[in-house]
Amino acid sequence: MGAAQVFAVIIFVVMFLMIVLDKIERQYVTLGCGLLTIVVVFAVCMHSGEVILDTLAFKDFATAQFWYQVTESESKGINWATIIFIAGMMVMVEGMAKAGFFRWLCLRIAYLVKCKTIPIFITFMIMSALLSMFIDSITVIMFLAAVTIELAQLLKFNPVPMILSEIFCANLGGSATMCGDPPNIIVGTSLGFSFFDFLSNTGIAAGISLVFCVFYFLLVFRKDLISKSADGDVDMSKLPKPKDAVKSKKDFIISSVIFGIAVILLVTHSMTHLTVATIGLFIALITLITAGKGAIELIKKVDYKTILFFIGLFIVVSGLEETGILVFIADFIGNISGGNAMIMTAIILWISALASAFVDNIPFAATMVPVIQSLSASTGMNLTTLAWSLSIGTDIGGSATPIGASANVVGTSVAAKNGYPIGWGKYCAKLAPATLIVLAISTVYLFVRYL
C-alpha cells in the first residue's frame, strides 16, 4: 500500500471517528479532512493538479449534461448536483413551513379522526412514511413531533410512542424515493436512476414493510397510548384549529403550488431528462421569487452547515477512490462472498444498515456508491441491485439508534426538550426491533425480486 492510499485511510477514519465522537461540529470535521486529502493525499503523495480539478468538478457546472442529461455519465469528485438539490428543497421547506403548511396538515388529520389517539397514532405514521417520500426527513419530523407533543398534552396521552414511531416511519418513507433521504438522493445521482426506478424498487420493499411496522408498533405501544379522556369525547372546542395555523391564505397557496410543481418536476424527470440540479435550481428560485422581501429571511434560514458537510465529504471520499482503496474493498466483498450473488446483496445490506446504525449514513452512502460500481465490473454482479441493497440498507439502518440519523436526533431533542427525555434503552428497545424486522424482510424482497 503506497503512502497515498495510507493517508487517504488515515484520513477518512479520523474524520468518521471525529464525527460520531461530535466534539466538532461534523461541517468543519469534514473541510478540514477534505482539505487534507488535497493538500496531503492529492498534492504531496500523487503531485496531480488534474486529481485536484477533477476533485473540486467546477467545470461541470459549465456543461450541459450537468443541467440536461439525455445519457449518464460518470460523477467523480464533489457532486454538486445533489449539493444544489438539497440546496434547492430546504429554500422550498422554508419556504412551506413559514406559510404553516406542515402544522396546518397535521392539525387537519386530527380533527378528520375526531382526535381519538389510536387513529391519530396510525394516520400520523402513515403521514410521516408520506411526506418524507418528498420532503427530508429532518423537517417533517421537526414539525410533527412538536404537533404530536401539543396534541398529547391537550388529549392527555404520552407522546413518546408517537414520536418514536414517527421517527421510524420517516425514515422508512425516505427509502422509498430518490429525493426521500440523502443517501438515495447520492445513490441516485451517481448512477443515473430517476425517481420512478426508486419508487418501483425500494418504494415497493417500503410500502410492504410500512405495514407490519404499523401493527408492529400498536402492538409494542398500544397501551402507552391510552388516552385519560379516551372513556369520553374529546372537547374539540379547546383544540387549535387548522385555519389557525396558516399565517397567510396566498403563501400557503403558493407554497402548495410550488410543491406540488417540484413533485412533478421530480416524478417526470427521466421523461424531461432536467437534472436534479437543474431541479432545485428552479425551485428555489421561484420560492424565493414569490417570497419577494421574505426571500432574504429564508436564505439564511437554509442549513450552511449541511451543505460545506457534503462538499467536505465528497473530497474525502474522492481521496479514497482515487488511490484505489474502494476498488480494494469491492475485490474483498467478491472475494469472501465467492461471488454468489445472494451473499452479496445480503453483505452490502446488513453491512450497510449496521454502520448507519452507528456512523452517519450520509458519509458511508458517498463511500459504498463507487465501491459497488468496483464490485459489479470485477464480478458481473447486477449495479442496480446491489444498488437497491445500499439504499435500502442504509436508509433503513439509521433507525436502530438515536445516533443513526438525523431525524433520530431532531426528534428525540424536540421531545427532551418539552420534558418528555427518551434515552438510549427506551430508544433501542422498541426500534431496534422494528429495524431487524424491516432488514428481514428487505432481504427477502432483494432475493425474490432481483436473484
The other form holds:
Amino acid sequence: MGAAQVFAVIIFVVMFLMIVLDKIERQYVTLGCGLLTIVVVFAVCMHSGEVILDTLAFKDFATAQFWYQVTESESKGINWATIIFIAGMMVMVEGMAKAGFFRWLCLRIAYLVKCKTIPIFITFMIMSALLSMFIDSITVIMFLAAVTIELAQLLKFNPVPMILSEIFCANLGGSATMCGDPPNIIVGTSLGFSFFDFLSNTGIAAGISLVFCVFYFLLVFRKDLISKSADGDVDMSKLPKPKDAVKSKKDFIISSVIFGIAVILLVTHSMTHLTVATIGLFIALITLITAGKGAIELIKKVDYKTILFFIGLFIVVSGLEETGILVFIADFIGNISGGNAMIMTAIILWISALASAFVDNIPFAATMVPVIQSLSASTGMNLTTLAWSLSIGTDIGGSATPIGASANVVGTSVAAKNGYPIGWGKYCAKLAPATLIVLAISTVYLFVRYL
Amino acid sequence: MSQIIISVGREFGSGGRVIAEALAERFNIPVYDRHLITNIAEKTGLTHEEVEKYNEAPKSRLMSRRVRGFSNSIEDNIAEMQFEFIEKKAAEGESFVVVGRCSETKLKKYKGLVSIFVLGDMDAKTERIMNLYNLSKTEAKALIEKKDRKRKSYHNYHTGLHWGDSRLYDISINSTRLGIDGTVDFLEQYIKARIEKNN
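Target state, the form predicted together with the partner chain; input state, the form predicted alone:
The next block holds the full complex; its first chain is the one shown before.
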C-alpha cells in the first residue's frame, strides 16, 4: 500500500470518527479532511495537479452535459449537481414553509378525515411518504410531527406511535425517488439515472413496502391509538383551521405553483433532458424572484452547513477513489460473494442498511457509489441492480435506530421538546422490526425482478 | 430592587446547593434546582426519577446525533428545556437563584447575574457525603468523582467552556475555609455590594 493510499484511508477514518463523535461541527470536519486530502494525498503523495482539478470538478459547470444531458454520464470528484439541486430545493422548501404550505396541508388532511385518530394515522403516514418523495424528510417531519402533537393534545391521543410511523414512512418515501433522499441524489447523479428510473425501480419496492408498513403499524400501535375521547364526537371547533395556517394567500399560491413546477420538471427530466442541477437552480431562481424582498431572508435560511459538509465529503471520498482503495473494497466484496449475483446484491443491500442504521448514510452512499462501479466492472454484475440495492439499503437502514437518518433525529427531538421523549428502546422496539420487514421485502423484490 | 440572578455552580459535596438555598432565603427569591426537575417531569410525563437520570447528564455521543439544531438525545432535550425555562424567567425580569445548568454562561447577558462557583477540599467533601448518604470513605470519594465528572462533561458540552474555570465566574469560593454558614454570610455581603452597584 502506497503512502497516498495510507493517508487517504487515515483521513477518511478520522473524518468518520469525528462525524460520529460530534465534537466539531460536521461541515468543518469534512472540509478540513477534504483540504488534507488535497494537500497530503493529491499534492504531496501523488504530485498530481490533474487529480486535484478533477476532484474539484469546476470544469463541470462549463460543460453542456452538466445542465442538459442527452446521454447518461457518470461524474467524478465533487458532485456539484447534487449540491446545486439540494441547495435549490432548500430555497423552495423555505419559501413553502414561510407561506404556511406544510401546516395547511397537514390540517387540511386532518379535516378531510374529520379528525378521527385512525384515519389521521393512516393518511399522515401516506402523506409523509408522498411528500418525502420530493421534499427533504427533515422538513416533512418537522411540520408533520408538530401538527401531530398539536392534534394529539386536542384530540387526546398519544402522538408517539404516529410520529414514529411518520418518520419511518418519510424514509420509505424518500427511497422511492431520485430526489427523495440525499443518497439517491448521489447515486442518481453519479451514475446518470433519471427520476423515472428510480420511481420505476426503488419506487415500486417502496410502494409495496408502504402497504405492508401501514398494516404493520396499525397492528403494533392499535392499542396506543385508541383516543381517550370517543372518536365519534370530535369537537372540531377547538381545532386550528387550515386557512389560519396560510400566512399570505399570494405567497401560498406562488409556493404551491413552484412546487408543482418542480414536481413536473423532476418527473419529466428524462424527456426534457434537463439535469437535476438545472432544475434545482431554476426552482431556486423562480422562488427568489417571486419572493421579492423576502428573497434575502430565504437565502439566509438555506442550510449552508449541509452544503459545505457535502463539498468536503466528496473530496475525501475522491481521495479513496483516486488512490484505488475503493477498488480493493469492491474486489473484496466480489471475492467473498464468489461472483454470485444474489450474494453481491444481498451484501450491498444489508451491509448498506446495517451501516446506515448507525452512521450517516450520506458519506456511506458517496463512498459506496465508486465501490459498486468497480464491482460491476470487475464481476460483470449489472450496475443498476447494485445501485438499487445501495439506495434501498442506505435509505431504509437509516430507519432502524434514532440516529440512523435525519428525519429520526428531528422527529424524536420535536416529540421530546413537546413532552414525549422517545428513547432508543421505545424507538427500536417498533421501528427496527419494520426496517427488517422492508429489507426482507426489498431482498425478495430485487431477487425476483433483477436476478 | 433591580433584577438579581444568582448562579451557583458547585462541586459535589461542597454544599453548593445548601448555600444556594440559604442565599435564596436571605434575598427572599425563588431557587431553581429541584423545581426544574419537577417542571420538566410535569411537562414531559416522565417520572421524577427518570428526569433525575437525564438531569445535568452528558449525552452519549455514540448514541446520539444532532441535525440542524435538533437532537435525538433525551439528555440534550431536557437540558434545552431547562435552559429555556431559566432564560424565560430571566427575560421576564424575575430574580432567582439557579443551581448549575450552565447558568453562568447561559444567562451571561443579564446585567443582574452574579455567578458563583463553590468548591471544597476533598477531605471535607468526602466527610460531608459520608454523613449525608451513609457511605464509606471510598464510596463517598467515588461518588464525588463520578458526579463531578458528569457535571463537568455536561457543562463543557453545552457551553464549550471549562467547568470550574475561575474565569467563568464572578467569584469562586472554597466552602471548607469558612464553613457553609460562613460562606453564605460572605456571599451575601458580596451580592449586596453588587446589587448596590447595579442600582
